[in-house]
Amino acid sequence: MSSMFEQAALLALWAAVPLLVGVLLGLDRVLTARLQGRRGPSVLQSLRDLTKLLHKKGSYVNRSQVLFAYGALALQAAAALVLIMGSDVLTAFLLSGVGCFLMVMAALSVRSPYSHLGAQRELVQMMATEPVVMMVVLSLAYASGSFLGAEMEGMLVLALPLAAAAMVPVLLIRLEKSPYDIATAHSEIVSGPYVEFSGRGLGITKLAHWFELGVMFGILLLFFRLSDPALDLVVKGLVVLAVVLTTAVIDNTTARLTRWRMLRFSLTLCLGAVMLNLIVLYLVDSGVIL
């Protein structure tokens, strides 16, 4: 019976992922407004915006655009479900990656130069983040001895501090924040891969993106797990708030970099840090380093 209640609670958490991410994005908007000397909107404004979009009819350029968008949403939601249920983290990562690629295909399925340019930049962002997250997942699996999220126990951040730190630039990129708001640079290419979406279709793409962010935050939180449920929840909440605050500060104190500088930074510093952390951990486990 307890197992049934636990599964029901996990399913409820999965359903609440967009709500939680929407609140975090609303909090980010409030922090940004405060840093710029403005009052800003309500914390719930992002959820209100999404609700309005989903209630609008919208229009589509072609059927492929619709299929790719809904496919992206289905895969991102499935990735979040796999992660929340404590199943294979690598599977969740791969599902999320394919979901991101479907959004690129949706952008390429229309005849818009802005959409195509946004799709190309989205691919560069994927090239910058996917290898790093892949190595992070492999590091978590090596440190815990399993790819199952339910078996990744303890404060793995103590063994993998560099890998955990590398997730912050990844989240900065996936949150589309400066200096890495490459694909959706409003002053250059309007809304990038989302420019040809409107109404309900645009809402579907945002919902898919929110599930994707939920997966990225979920992978980060695997570094922090305590035996006490209440304390574990508090620690995870503090970690998420710290990341949101950090990304908001960076966003408002930096200018946009070129996509190639983003790629070099991610594949050298971030990926190198994760690999160095994994090598050191292996040497410690082998007894080479005491």
Second form
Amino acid sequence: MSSMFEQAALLALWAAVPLLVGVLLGLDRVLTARLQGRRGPSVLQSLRDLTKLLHKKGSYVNRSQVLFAYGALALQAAAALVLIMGSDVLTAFLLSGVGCFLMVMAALSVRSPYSHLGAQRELVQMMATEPVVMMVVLSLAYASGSFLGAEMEGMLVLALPLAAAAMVPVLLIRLEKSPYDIATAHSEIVSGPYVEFSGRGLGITKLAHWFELGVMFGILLLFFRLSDPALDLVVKGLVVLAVVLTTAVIDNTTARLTRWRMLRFSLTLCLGAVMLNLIVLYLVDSGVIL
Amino acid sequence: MNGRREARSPWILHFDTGSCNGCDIEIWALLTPKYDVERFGMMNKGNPKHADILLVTGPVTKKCASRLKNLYEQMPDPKLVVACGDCASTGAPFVGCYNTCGGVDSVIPVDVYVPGCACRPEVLIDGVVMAVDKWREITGASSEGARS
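Take the protein just shown as the form predicted alone and give its structure as the form predicted together with its partner chain.
Next comes the full complex, and the chain you just saw is listed first.
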């Protein structure tokens, strides 16, 4: 009976992922406004934007664009469900990756050059983050001895501090923030792969992106697990708040770089940090050092 | 709930149809910390497909007319148009000029006229709030119509 209750609670948590991510993004907007000396919108503003979009009819260019957008949402939501239910983290990561790729396909399915440009930039963004997250998931599995999220016990951040730190630039890129050049860049190529979506279609792509962010935050939180449920919740909440604050500060204090510098930074420093951490952990485990 | 959800998140598209840039500078001032329109949920979007309210400046030059119409047609319904400044509202002081259409309403329907040369940011905010009120009426009426 308790197991059924637990499953129902996890399902409720999964259903609440868009709400939680929406509030986090709202908090990020408030923090950004305060850093810029403005009052800023309500914490619920991102949720209001999404509600408006989902109720607006909008238009679409062709049917495949709609199909890819709904496919991206289904895959990202499935990835979040797999992660929350404590199943295979690698499966969740790969499902999320395919979801991102479907968004690229949605952007490529229309004949707008701006949409194509956005799709190419989204691909570069994927190239910058996917290998790092893949190595992070492999490190988590090596340190805990299992790919199942439910079996990743303890504060793995103590064994994998560099891998956890590498998730911060990944989240910066996924949250579409400076110093990284982003798919939804400024001025003439504004809104990147989302350029040809409007109304409900745009809302669906936003929802897919929010589930994707939920998966990324979920992978980060696998580093922090305590046996006491209350303390576990507090620690996870503090970690998420710290990451949101860090990304807002970095976003507002750094200039924007080119996408190639993003790629170089991510594939050398971030990937290097995770691999170094993995090598040190292996050497410690095999008794070569310490 | 009718219309309230939309009214809390008006996304704006700004288009200059041959203005002297006086009104445009005032529109950009809305984004600065002093006026900070984001506190009302307003966001400037560079994409007609994402926008709800179109802010137009300038008397609409003949070259710009087709582009303005194109942008208006790309915006999803319900959509509203605010003519910002005297040029956009009436075409003044270019009325009768060979190269202007004489105001935004000669090309697309306008919902709110904001006076001034250049229009003040406070009046612009007032104009957008009036547009949002009108939006509430439109969406409220359409959903009531759908129910009955």
